[in-house]
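Here's a solo chain for you in C-alpha cells, the form predicted on its own.
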Amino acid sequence: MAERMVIAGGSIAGLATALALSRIGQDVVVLEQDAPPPPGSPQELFTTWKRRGVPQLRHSHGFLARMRNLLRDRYPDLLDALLAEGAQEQTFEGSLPPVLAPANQPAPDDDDLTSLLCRRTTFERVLHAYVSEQPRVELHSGVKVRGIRHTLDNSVPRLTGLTLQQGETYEDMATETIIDATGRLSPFPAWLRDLGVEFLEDWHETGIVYYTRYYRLLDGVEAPKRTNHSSMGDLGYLKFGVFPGDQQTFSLTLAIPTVETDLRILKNNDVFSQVCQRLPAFTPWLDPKCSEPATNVYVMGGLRNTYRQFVVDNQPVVRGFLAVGEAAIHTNPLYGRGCSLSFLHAHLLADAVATYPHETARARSFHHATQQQLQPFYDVAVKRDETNLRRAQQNMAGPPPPRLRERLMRSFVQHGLATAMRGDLNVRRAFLRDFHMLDLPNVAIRRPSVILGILRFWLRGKRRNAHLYTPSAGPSRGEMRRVLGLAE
C-alpha cells in the first residue's frame, strides 16, 4: 500500500510537490489555509484572490527556463494550459538586443533558454486546477495547521500528526510523513525548536525593499519592441526591471537598499511614476498611448535569504518530516528564482522518495541533492546581496578611490562581459544558462571558450566596442534625489 504523505501548504511548492509525488504513485493530501482560486477572468482573479499566506502574490514573478523545461518535458499539457490562459514564452531569439539579433544563428539548445511570462495568480490557478485532477491527490482549502504531534524514536522526535483548524472546528490528523511547504513564513521551525530539535538555519538579510506596480496595455496595443536599453538595470541606489505578464499586463519593479530610507516614498503612486519616467528602459512602456496603471504600488520588505537543514552529520534530526521550497531554502526575490527553485526542489524530493523507501536514506538523499543543486544558488545570492549593500553604503558616504584590483574587475565587467553579452552569442548563451539555473552558478560563464570571448571584447578597447555599450540607464543618485526634492 502506498504511503500517504501530508503536505502543509498548497501554494506553488506544495502543489508542485503533490504533482511530482502523485506521478510516482504516492497518495498525497494537501492542506492550504487560504481559499481556492476564485472563478472569473485572470484580471478578476488577480484583483480578488485573498492569499494571506503569500505576501508576494502580487509582485513581479519570474518563471525561469529551468522550471519551464520541467513543464515542457514532464507536463506538456500543463504548459499548454498556461499558454492557453495567456502566459507567454520568452525565447532566446526574442530576448536578444537589437544590436545582436541580426547575427543570431539558432543553436540546438536554444529552446532550453525559453522562460515563461505571466502573473503569479494566473500561474497558480492553472497549476491548482491541474493538480486537483490528479487521481492520487486530495486538495483541502481553508484548513489551517495549528500545531504538531510527536513521539520519541530513540531520542529523536518523530512527527505523528497535525492539529488542524477549519472554521471554528479543531481536529487532529494522524500522519506518516509531513511535508512543510508553507513558505518563507513557515511556523514549523518554531514548533520544532519547542521540541528541542537542533536543525541548522543560516540566514542573511537581503538588504532591499522592493516596489511593484502593474499596468495594462491599451486595447489593440502591442508590447514595446526591445531597444538598446536593457529591461533590467542597477544604478547602485536603485534596481529596476520590466516584467511582461499575461492578458496584456506587465509590471514595473523598483528595488532600493534598506539604507536608502528616504527613497521609501516610492510607495506613493505619484513618486513611483515620477521615478519610473526617468528610467529610459521604462519610458516606452509608460507612454499614455501604450498603457495605463492597473494597480497601486505594492511594497515588500523584511526579506531574508534563509537555508534550513534538517539532516545534521548525515542524520535526520526529526523524523516523519521534510521541508520543501521556501520553507527550506529561499533567496532574494529580486533574482526571480523563488518559484523555479521551489518547483525544482519538489522534484528532487520526489526523486528521493522514488529511490529510497526507507525514511532515513530518503532524508539523506534529499538533503544531499539540495546541497548539490540548490545551495550554490543560495550562496551566490548571499554574497551578491552583501556586495550590493556594501556598494550602496559607499555610494551614500561617497566612495573612496577604488583599489587596483577593484578597478580591474570593474573594467572587466563593464568593458568585457557587458559588451561581449551584446556582441557574442556564445557569451550571451552562457550568461543565460547561469541566470536560468540551467547550470550551477558561474559554471557556464567560466568555460574557456566563454572566458576567451569576454577577454577578446575587453582587449578590443572602447572605440571598437562603442556600438555595444548600452545608453545611460538612468540618473545618478544625486540627480534623482534632486528630482524628488530630497536633500543630498
Ligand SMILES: Cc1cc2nc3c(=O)[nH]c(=O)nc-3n(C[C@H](O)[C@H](O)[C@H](O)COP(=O)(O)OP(=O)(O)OC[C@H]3O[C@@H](n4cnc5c(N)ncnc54)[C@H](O)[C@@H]3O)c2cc1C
Second form
Amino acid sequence: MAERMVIAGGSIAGLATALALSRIGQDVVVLEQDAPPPPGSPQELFTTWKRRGVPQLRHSHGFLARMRNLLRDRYPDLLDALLAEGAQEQTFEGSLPPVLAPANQPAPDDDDLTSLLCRRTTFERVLHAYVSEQPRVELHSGVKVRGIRHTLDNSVPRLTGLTLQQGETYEDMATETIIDATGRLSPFPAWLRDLGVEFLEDWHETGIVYYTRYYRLLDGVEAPKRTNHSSMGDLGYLKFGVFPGDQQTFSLTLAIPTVETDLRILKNNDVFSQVCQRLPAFTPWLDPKCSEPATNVYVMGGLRNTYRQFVVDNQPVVRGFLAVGEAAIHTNPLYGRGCSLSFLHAHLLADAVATYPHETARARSFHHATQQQLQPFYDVAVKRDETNLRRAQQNMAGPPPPRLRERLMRSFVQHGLATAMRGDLNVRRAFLRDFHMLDLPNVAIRRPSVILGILRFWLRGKRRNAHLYTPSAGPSRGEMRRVLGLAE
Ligand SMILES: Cc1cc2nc3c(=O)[nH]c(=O)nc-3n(C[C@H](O)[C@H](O)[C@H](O)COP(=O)(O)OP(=O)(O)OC[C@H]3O[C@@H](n4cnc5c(N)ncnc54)[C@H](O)[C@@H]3O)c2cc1C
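Alternate state requested, the form predicted in complex with the named molecule (shown: the form predicted on its own):
All chains and molecules follow, beginning with the one already shown.
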C-alpha cells in the first residue's frame, strides 16, 4: 500500500498499531516525543529511562490474558522475547488458592486464562525492539507533535499535516492519515475543537488516587507461595494489589477513593509501609527476610474514564484522522485493562484499514467495531466506579441501614459468590474470563451453570461453607485510621 500513515505517540498503543499495520503491508511512521528505551539491564532501564510522556511508567502494570493471548496467537516470538527478559506467566492453576487447588482438573481452555507479569518498562522496551525490526515501520524518538494542519473538504476539516519539534527545530510534515496514539493526555482533542470539530467525548472521574511502590526480592529468595488471601482486595476505603514483576521485583499498589482526603498521606514511604504491613495479603512479601523497598512511593491522581468518538451519526467529523488506545478510550487503571484495550484497538484499526481502502468506510468500520468490542468495557468501568465512589461516601458518613434488596445482594455476594469462587472451579473460571476480558463484560458470569453454582453455595449455608470464607482482608476503616493517628 502506497499510503503512508503517521502515528503520533510511540508507547504501547502506538507501537501495537505500527505492528498491526505493518503486518497488513502498510507503511507507518511513528513519532514519539520521549527518548527511546536506553540499553542496559532491565533494572537500569527501570531506574534511568526518562519518560515524561508516560507518568504511569513506574506504576504497577499487569497484562491481562486477553492481550497475552493476542501475543501468543499472532506474535509468539514477541511473547518469547518477553519471557526471555524475565516476564512471568501466571497460569490458571498457579492462581488457585490452596483451598481450591487440590480439586483442580485441567480444562481445555485453561491456557487462555494466563496473564503476563513484568514491569511496564521491561514490557515496553521488548515491544519497542520488536516493532523497530518490522519492515515498513519507521520509529522516530525525540519528535514532539506541536500542532496540526488542515483544509476543508466539503465543510469537514481534513488533517493534512503535522507541525513537529525536534530540539530547537520546527518543521511541517505532510500526512494522509494521522493516527493519534498520544494517550490519555492527548493534545489532539483541543486542536480539533479549535477547528470546530464536534466529536463526542464522554468522561467520568474514576474517583481514585493510585499509590505504587516497588520492592526487590532478596538474592536467592523466591516469591512467597500463594496463600488463601487474595492478592487483590477491596476494603471499601482502600483497594490493594500485589504485582509480581520480572527479575526478582514486585510492586504493591494501594488506591483510595478521592473523597478520603486524609489518606493522601500514603505518599509518605513510612505511612505506605504502615498500611501495607496491616494487609495480610502483603505481609509475606514484606518480610525483611524476603524483600526490601527499591523505590519511593509513586502517586497518580486526576484519573478519568474517557471515551471519544470521531464518527457521529455515521459520518466522520474529521477526515485524515483516527485515534487509537488511550487517546480514544481509557478506563480506571485498577481494572488493568489499558494495554489489552490498546492492543485490541490497534488490531481493529488494522482490520478496518485492510478491509476498506476508502477512508469514510474505514472510519465507520473502525468506529462500529470499537463500539461493539471496546465500549462495553468502558460502560462497565464507569458504572463500577460510580458505585464504588457512592459506597466510599456512605462509609465516611456512617452507612445507612441497608434495605432488604441491598441486604440480600450483600448476602448473595458474601455467602454465595465469594465462597463459590473458592469452592467451584466452574465459577472461578467464569470470573477469570470476565476479569481477563475474554468475553464482553458479564457474559461469562451470567451463564446459567455459573449462576446455579453460586446459588448452590449460597443456599447450603454458612456451616457447610465455613472452610471457604476468605480470611479478613485487612482492618476496618476506623481501625486503620486509629493506626495512622487520624480522627475517626
Ligand atoms: C496508574 C496507571 C496504572 C496502569 N496499570 C495498568 C495495568 O496494570 N495494565 C494495563 O494493561 N494497563 C495499565 N494502565 C494503562 C496503560 O498504561 C496504557 O493503557 C498503555 O500505556 C497504553 O496507552 P497509550 O499507548 O494509548 O498511551 P500512553 O502510554 O500514555 O502513551 C502516550 C505516548 O504518546 C507520547 N506523546 C504524547 N504527546 C505527544 C506529542 N505531542 N508528540 C509526540 N509524542 C507524544 C507520549 O510520550 C507517550 O509515549 C495503567 C495506567 C495508569 C495511569
